[in-house]
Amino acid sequence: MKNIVIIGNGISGITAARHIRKFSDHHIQVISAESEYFFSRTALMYVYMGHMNWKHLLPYENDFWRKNDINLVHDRVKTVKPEVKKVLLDKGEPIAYDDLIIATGSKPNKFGWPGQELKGVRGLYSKQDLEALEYYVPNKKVCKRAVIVGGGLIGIELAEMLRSRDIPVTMLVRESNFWNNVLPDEEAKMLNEHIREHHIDLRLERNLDSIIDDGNGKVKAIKVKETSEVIGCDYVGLTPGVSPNVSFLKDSDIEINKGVVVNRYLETNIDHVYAIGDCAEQKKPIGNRPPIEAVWYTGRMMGEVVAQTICGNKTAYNPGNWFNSAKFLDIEYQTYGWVFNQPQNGDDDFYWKHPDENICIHIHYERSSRKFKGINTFGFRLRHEVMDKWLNEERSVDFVIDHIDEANFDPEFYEDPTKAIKKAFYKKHSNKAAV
């Protein structure tokens, strides 16, 4: 029986713990300073918005861990000493391990702005961030205005949370359109309009210059870099992305770049030390996938893979086709495969938008072979198993269009956009290739 130590109790670390227990009788310890119990991080916003209580974010009863002989250690890791196979804690005694799994996730980006450590300046990632929101932004009487720095998925979630309590929100986005570093212009411009329709003061091509102190260590305003405008506010949400939470490893012998460097088996440069989830960085990127994947489902997959390896069945991490989903206020978003924000040499795109609704589709394909390479949808949903199958089968764009109704996942009485999509595609491609 081995002693397994896991640093981090997010989806990656807990998935690894559960699967190691499923396959073995190894001794398992999970260390976390953030919270005593694993919680669903993606649902933090719904607690603030009043749709859930904190207890609803706990997928397992508190005695689940005792029943499954998974020992929880609520403490902060200071560093790792792989030469003696020990983890050093802030309060407790050092913990020895036979196999170590680093699953410490991410932390919100900060770029050295003056005032970024003031009270009332937070990200949206942790349990402590949620608690700070409740303290500094309980209602519009306490918070006259909030400023969000950065767009993307976390930024729009925070904006929706604050607007649910009628708090005025200004959002600074450095790109020319919202999330334009990911989305093509068509979708990004549609989101610009949608965000402003929800009474969010969206400022494009604007960067934070500094955060201004009220004289008592709390934020009272921000300054915009391009215009020198000062915007009064009681809260600043820093949401310009996240970075791997690995600074505690800088004095260890474990190789780190932006994240903990791993191979396809999630092994580090040190024997019996692994890294999974948001903090892991693939030494050799897998296809078009980024070397660091801050996505819930890939973290879960890595937890399953490393558990197999530790329990004697060495398994490579193989995430398959890229996919993701999110919600931008009232608009649901899905992506499968790759749709790039800029035109790609040798490739082509097809875009269609509903004339009146925020419903659109964007398909990316290879021009010469017409091979389907990726799809974005806004406002209607596709069946994951169908899209994944078509990508694996390397279907043509013509096949995808001809059968798009088979992939439509919307309920029966929703408007079906697939006929209009087909009509628009056939009009653009009057000499449509054979399926």
Contents of the next structure:
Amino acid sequence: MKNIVIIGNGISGITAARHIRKFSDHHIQVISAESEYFFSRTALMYVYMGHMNWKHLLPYENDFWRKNDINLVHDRVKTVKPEVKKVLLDKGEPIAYDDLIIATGSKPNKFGWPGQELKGVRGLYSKQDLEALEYYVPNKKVCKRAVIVGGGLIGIELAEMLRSRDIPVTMLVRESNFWNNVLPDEEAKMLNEHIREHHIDLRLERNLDSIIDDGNGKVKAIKVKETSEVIGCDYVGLTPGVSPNVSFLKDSDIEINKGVVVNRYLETNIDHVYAIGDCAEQKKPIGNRPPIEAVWYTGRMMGEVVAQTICGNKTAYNPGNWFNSAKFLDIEYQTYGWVFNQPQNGDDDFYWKHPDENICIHIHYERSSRKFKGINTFGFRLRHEVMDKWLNEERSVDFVIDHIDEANFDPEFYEDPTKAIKKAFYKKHSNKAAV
Amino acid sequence: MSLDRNLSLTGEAPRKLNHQQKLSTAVGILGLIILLLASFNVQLQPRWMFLTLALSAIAGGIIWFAKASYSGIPKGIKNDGAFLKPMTSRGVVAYATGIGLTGFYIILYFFPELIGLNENGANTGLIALFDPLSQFLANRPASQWFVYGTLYTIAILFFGIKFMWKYRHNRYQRLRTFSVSFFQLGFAFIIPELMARLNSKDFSLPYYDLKNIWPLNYYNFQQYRVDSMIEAGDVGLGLLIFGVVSIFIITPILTFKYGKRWYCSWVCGCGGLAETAGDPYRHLSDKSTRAWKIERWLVHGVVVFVTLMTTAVIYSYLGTDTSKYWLTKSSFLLGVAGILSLIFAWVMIFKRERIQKDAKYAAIGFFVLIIGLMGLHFISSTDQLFLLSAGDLQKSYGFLIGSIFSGVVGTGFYPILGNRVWCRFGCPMAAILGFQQKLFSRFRISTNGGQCISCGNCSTYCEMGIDVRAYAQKGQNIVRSSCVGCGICSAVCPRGVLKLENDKVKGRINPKDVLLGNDVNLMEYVNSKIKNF
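Having seen the form predicted alone, the form predicted in complex with the partner chain:
And the full complex, kicking off with our chain again.
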């Protein structure tokens, strides 16, 4: 029996703990300063919007942890001393470990803007960020306007949250269309429109210059870099991405670049110390994946893998086909395989959009071999298992279109877009139409 | 945790009611005030005019409120502020509504004379206000049940329109709501009233809502009903046979093909009210495992109760002489014992592994109890089956289950306990359909590979208190007896993870431990290992 210590109770750390418990009777301790119990970070927005209460964010009942002998420690880790195999805490006694898993996730990016430490300037990542939001932005009387800096997945969630309380929102987005660094123009432009339909003041190709103090250490306004326009606001949401939350390790011997550097086995440079989830940085990127993957799913997958290694079945992190999903206000998004904002060299694309609704798909494929590379869908749900299988089987784009109805995961009785998709594809590729 | 309180106390409703919502609420309340004045015997003449005014105000108020809430904004999920508005998060106004509804049910069931019922003369008060409509439809004065039926139908129809507006992007929800509205208006309201028109001195049918199947319709096989159906010739006999066929043949076939949703959220009147008027309260259901445990004992206890009661009632009016009528006390009891033994044996032999340990013990216990009590009949000479008289059993069932549970608690407590309290904890029909749904059906809610983010919308908005997320985050399909297939979990899921579907029975249950997305070898390795646990 080993002493396993896990720093961080997010999806990565908790998945690791659950799987270690399943395969062993090791002593498990999970340390978190953020919250007493594991909660779903992706659902923070729904508490502010009143769709759920805090307790609904907890995926396991509170006695689950005691029943499964997973010990929760509500404390902050000051630093790690690998030379004596100990973790030092703010309040509690040092904890000794045999194996240590670092799963401390991310923190919101701040790019050295003047005024970024003012009151009322926050990211949206942690439970404490949610509390701050409730404090600074309870309603439109207290907060006359909010400015969101950064147009990614968290930015749009924050905008949706604020709009649910009728708060005027201005959004500064660096790209020429929303999330255009990831999405192709067509989808990004559709989202521009949808965002404006929700009365969000979307400013494209605009960057933050500085945040202005009201004289009492609180935000009063922001200044836009390109236009020097000053926009009065009571809250600034900083959502230009996240970076690994690893500064507490800087004095330890654990190798840090942007994140904790790990090999394919999620091992750090120090024996018996592992890192998983958002805070881990692959020494060599895997395929098209970035070295740091700050995604719920990859955090979970790394947790599953590291548990195997710790329980004696040494396993490499070997993710399958890329997939992801999100929801932009009312529009659901799924992606399987790789679709970039421009087709890669030698690739072609096929785009179809419903004439009236916010429903569209975008496929990338190799021009010469016609090999299917990936698909984006908006407002149309696909079956993960089917898409994964086709990607594994290296199917052609023609096959995928011919069988797209088999992957339809929309609720029963929904208007079926697959016929129109096929028609549009065959029209475009009439010379290659094959059924 | 103090934070919980902070977040829910300081959290503010997104938009307080806008002007139109306030005005439309006032119009609806005006309609209710007319009904209230009538209850206090204020003379409102002509009655048909005030009745029309009251019902139109209620219906119009609801539609206007729906328009003020959902029109002119993009379609999509509309749950903003559900836990911040007092009406939908157990605020004072919710308790007041609950008490009001509960009081209404108590008067309706136990003191109908307070709202003007007079069986020996002209009605007065509220019931008299409904006389013109009852005369028009059924050619007879109104009763408290007619008043209730009318209000119930209006609630389903107009809150149904509100619901369809709210979910206008979701065709499953729209069709389902159209269906329950249709069955309520046609089968529960208009057809039985028109049937009453046909009644004369030598031809009389009991009130029969064809979609209301035993055991939900626990009084269907009572003596007065069976007698009058048999006396009414072929039509009556047809109805009687339909009553038996619907529970033993139609129900199992449809539940096998579509799950119990075909009934609970597409046809049933109780489900209809829960899904329309009760929709704003669906998130209040208790999701704890403790509640699940209470649910299993309570709802199956009611099934045993209704089986015993119905058996005793039918037994009490059957004869003993085979030459007079083919069905006698003894042959009936043997028949019931035979059916129960067959079901019990089938489950224990073929479906053993699908039921939990405590359910197994309970099943054995119930089975022994029922068969034992029936056995008493053959060894003792008492005329009372099950030690109690059939009349007492029937009365206590009607009081405890039929009135208190399904009405006073089941509907009166919507704003406090959620909208499916009766369906989940009390309805014997739901329990029987659920039993079959779990063991013998093509229906399941499929989980979409590894896409779940454990956000909890599905569990929160499950009116039956199923912890949907617990399955979805394991990549496991949801096969639960209590699921009524309302489809809201699938609707509120932000990542497209859930789909209600009917498919092959094989592969319906799919335990997984490592989810799609990871190394294929690891998935196979871990999942096969977990299976052997």
